[in-house]
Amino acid sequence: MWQMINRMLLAWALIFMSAKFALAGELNPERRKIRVGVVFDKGGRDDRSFNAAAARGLDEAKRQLGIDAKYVEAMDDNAYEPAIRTFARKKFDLIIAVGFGQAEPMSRVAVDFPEGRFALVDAPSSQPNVRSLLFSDHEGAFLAGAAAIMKSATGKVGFIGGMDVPLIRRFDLGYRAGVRHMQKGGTTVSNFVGVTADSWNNPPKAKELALAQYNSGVDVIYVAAGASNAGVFDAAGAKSKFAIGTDSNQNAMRPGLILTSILKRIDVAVFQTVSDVQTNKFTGGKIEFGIANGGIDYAFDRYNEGVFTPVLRSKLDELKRQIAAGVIKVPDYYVEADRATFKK
């Protein structure tokens, strides 16, 4: 019951924030002063996908809450911890690691600096002053394969990750059930950028991936690979055929060939976890975002209304629904991959 009513209660903050983030500087004049770093993953903060995320929220808790705010873009793996142990030895009030790469180097900072108060974005911590920004990428997925699959002529959709990890897996596998979901006969091709962080800033091996999969057959195709997108949109643009963005609404990016956007919102993550700090309600653990809370959802605009119909945001808005009554169990990489690795 009382999971229920927390549910609710995130999903109307989530509303809320999401029109005007809050009105937390105009009801609370009294909030203190506090210092925020931010580290950025390779892709950079204007990657116009998962950074530039982050960096809305970012942005606005400085608009609204009247916060200062240093950011690292790191340029290598290495970079990540001394960035963060940087800010940590300047008392920063609150560090937020983006990206699940820094995950390791964030625990370590964490242990060191007990009474600091940590954020990371995409993945777990088991330290208790780190709060773990979660989100069911699964569930966007299964809206992206559902939507690509109802908008293909030829019945042949795609998928192109960044970095060949669990993380993009899972949004592999719950866009590949999207599809089935929608046409069980449908094909789904899937490719990876590459296998290093670099994946994440890499348009031109994209663009080389989706052209290879448009020449195939395939019309509609999804993207999840950070500054990587932009390669994917441009064989769009190349193709005349439909690519889907990621994490930001990314529509304005090909008007009329980005059928939609996947959004995450780290943007309201990142917001609401600095008004927790400047509001001394900081607590570490993981917060979940995912469709029943208003964490996932799809983007409609200006940009995308020619090709986005109401029929398909008819349907979409259904499994939306079904989604978070729990009539739909999309498929997760992680829990089908420890179920693998305990039959072994």
Second form
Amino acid sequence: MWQMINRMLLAWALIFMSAKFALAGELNPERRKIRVGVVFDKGGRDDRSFNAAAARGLDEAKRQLGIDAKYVEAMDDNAYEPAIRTFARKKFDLIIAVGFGQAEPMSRVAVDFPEGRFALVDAPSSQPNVRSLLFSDHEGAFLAGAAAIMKSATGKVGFIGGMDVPLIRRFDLGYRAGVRHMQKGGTTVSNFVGVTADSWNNPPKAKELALAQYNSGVDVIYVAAGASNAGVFDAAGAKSKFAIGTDSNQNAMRPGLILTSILKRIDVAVFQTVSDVQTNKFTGGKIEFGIANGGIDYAFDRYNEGVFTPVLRSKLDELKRQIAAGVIKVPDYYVEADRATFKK
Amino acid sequence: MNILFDFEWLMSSLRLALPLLLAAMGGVVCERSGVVNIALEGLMIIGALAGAIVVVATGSQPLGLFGAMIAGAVGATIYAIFVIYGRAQQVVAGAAFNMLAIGVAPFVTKAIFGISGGTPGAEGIANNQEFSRMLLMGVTGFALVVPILIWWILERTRPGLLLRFAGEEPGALESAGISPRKVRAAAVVASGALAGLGGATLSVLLSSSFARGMTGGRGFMALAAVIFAGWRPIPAAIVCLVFAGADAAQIRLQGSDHFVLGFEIPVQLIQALPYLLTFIAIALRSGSARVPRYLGREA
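Hand over the structure of the form predicted in complex with the partner chain; the form predicted alone is what we had up.
Full complex below, order starting with the chain above.
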């Protein structure tokens, strides 16, 4: 009996080892088989928006670079640090934290593991072994505002943010600036789903907010609320009005009613970082992704080609060029002066 | 700003009241039989999840609602087994049940759809706006009738009398040869079906998919309404409508700037309004509430 079990174990061990060797053999010898740990925030890996964009970059890296990736979805704020720490303790080659809420936990772990390499999406960190992947969300929101007011028949457009935090205020301010840039008298109505982290997961509430906006004469809504976005798209469907998606390409969620989606290329940033670790080019510090380097863009595909007209697109492309060249300076909520000058 | 309390506000209130109303009625039925139901939140999660899954699988919203009722009843059966037959402390078991529901939901969606954040959006709903509007109206009408129906059952029928005895004087039932435990079990299962339906209105009628954490404490708000209303169905329904009305007003207030005596009202304060109202309501009421005598005690 024991002999049999032993034999089986031995056989399994052999199978595993050969599988490992086979895999290693396939890989490019320059590409190390590195281990990457990712901690998603509360929206979850499949929020079809923010986290999903990071997940796509990870999947791409898995496919192309042959890395070993593990991920954790934090259920609440207190789960971030243990998750990051566990990866660090297991000596993962790169640990990526997705979301501004993980800034502090990641910094704490980074101090304790100076040998570790960390990447943080959406928030700055002063630790030398943390790479901050920052996005110029206000530039994307500016494009959304311009597109919304151009499409609007009523001259009144809406913004719905998830949680009321500076990051989302940054979207709001950029959006307002975009609206005002295209039409001096354009009105923007802004709502936030809530003030707690539940806001990212509350589609019914987001839908109510959207219905209230549509009923007040708004005919295009830009929404940055994680998994709650789906509620706004439902309202758009019910009222046959337009919505603009965020972070990932959400055009397919309501074909013909989602004017466009503002893309935040977290996937590119994540892929780049993984690749850098693999080729020993990883550095700490901040990397900014904006319109100028393709980190922020808008989505155009078969789902919105009917409503996102060539006129709209050419205007947006022009705005993109102007922002990239610095001709247009989009106000940034993170900059005190911008916040003060751009009062209603 | 336009008039705050108009027809749109009324409709918005009714939509927001829908999940609360149904869950609160589940709470009344359960607590009047003597079983504390902290588990309402968890039962709503189970209902919301099951409803969304059935809609994705069959494309039919009515089937989704029906499936959610069954799932809620099954979940409540588990709860009943623990608290009535296993004699678990009811508050603790209820809290445990909620945590179980929170944890099981992502596991189930991961197993079925491969995504742990929620269920994919249901195509069927998007393509049939007219029908879903009618269905929403029908279910809202039903939810408004349920409190009256429950009042009638409790006060005017024999099963209602037995249920009240299970909560007030289970010994009397026993001496009449009726098992109070069975009565309680039936009440818990019925409350599960109601709470499950309430949860499903969120994922099937008010939006088109399940998202993790989408119940957002509505089960607890429903329970608060039940307690505030002194465990009576019709007042509980009215309290739910008031909560929802405040929430709807809050949503509409958010859209514009508000000044009171020259000070801008922060949006956070407006958003906290329904919860503040809940808190004040409970504080004002709890002193004089008529609690079912055997609530939380073994039968």
